[in-house]
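One chain comes next, on its own, written as structure tokens: the form predicted on its own.
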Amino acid sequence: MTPAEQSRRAAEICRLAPVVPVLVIDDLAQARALATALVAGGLPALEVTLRTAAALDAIRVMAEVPGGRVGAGTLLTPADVKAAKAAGATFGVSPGATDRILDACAEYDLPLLPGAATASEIMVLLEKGYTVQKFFPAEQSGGAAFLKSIGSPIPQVSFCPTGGISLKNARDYLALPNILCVGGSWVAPKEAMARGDWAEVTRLAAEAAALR
């Protein structure tokens, strides 16, 4: 899969909703109910970060939920890409971008949101053909003000910013023409997940889905 095709398919996923939930799943038993609650609230694109032992199995379970599009986040190695694809991930997200990660996603036909945080990193990815990128860590790297500024000299690139984004500042990002969606974890609070309050997760998802 070429970088241009990866970006085209990543853009389709980003446009499904204004917010992509960024999920850290420790308890596999929560996976199906969590995905069902988020999709019911209007957030079909789900990023499961590969930060826990349960992550790959969670992707397998969540991929079976009707209406959902499950991706793997925190891709760091080609092995991560291979495992994510085998588990049923339909897209990938990486905090940064290396040639090995880019090559692996091309090899395994996994649409990638490669991470960038500086003008040079954005330009390098653009040279390779990636017109849809993750901006991370968003708040710590200049936030919406940076993305507004970078949109003038590099209008070809659209972003999904992630990192430090909440309901309070999401609209600042979504108001910009070069933002397709934002990534955030606030729609799946650990407290609600721990007590199995899936109605609360659906409520938060619906609130996020209405941001745009």
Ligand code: 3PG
Contents of the next structure:
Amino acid sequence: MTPAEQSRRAAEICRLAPVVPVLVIDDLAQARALATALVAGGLPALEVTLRTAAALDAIRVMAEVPGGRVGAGTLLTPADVKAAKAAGATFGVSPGATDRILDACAEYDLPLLPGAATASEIMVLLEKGYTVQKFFPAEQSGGAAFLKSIGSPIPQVSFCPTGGISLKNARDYLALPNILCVGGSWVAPKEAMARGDWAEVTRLAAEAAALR
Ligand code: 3PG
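Given the form predicted on its own, corresponding form predicted together with the ligand:
Entire complex below, previous chain first.
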């Protein structure tokens, strides 16, 4: 899949809702209920980070939840890309971008949101054809003010910022013309998940879905 096609599909996913939950799943038994709760609240696109042993199996389970679009985050190696695709991920997210990751996503037909945090990184990805990128780590790299500034010289790139975003500052990002959505973990708090409080997750998801 070409970078342009990857970006077209990534944009479709980013436009489904203002927020993409960034999920760290330790307990596979929670995966189905978590996805169901988030989708019920109005957040269909879900990023499962490949940071836990349960992540790939969680993607397999969550991919079956009606209405959900499950992707794999924290893609660091070509093997991650291959495994994510095999588990049923429909998109991928990487904190940065390397040629090996980009080549693997092309080879395995996985639409990628590649990460960038500087003007040069954004330009290198744009040269390759990636017009939709992740801005990471967003708050630590200049936040909404950076994205507003970069939109002047490089308006043709749109972003999904993640890292340090919450209900408090999400609107600052979503108000910008070069932002498709934001990513964040705040809609799936560890405490609520630990006590199986899926109603709370749905409430947080609905609050996030109403941001725009
Ligand atoms: C991450 O990779 O952990 C995401 O950027 C989420 O960051 P957050 O926990 O600050 O929302």
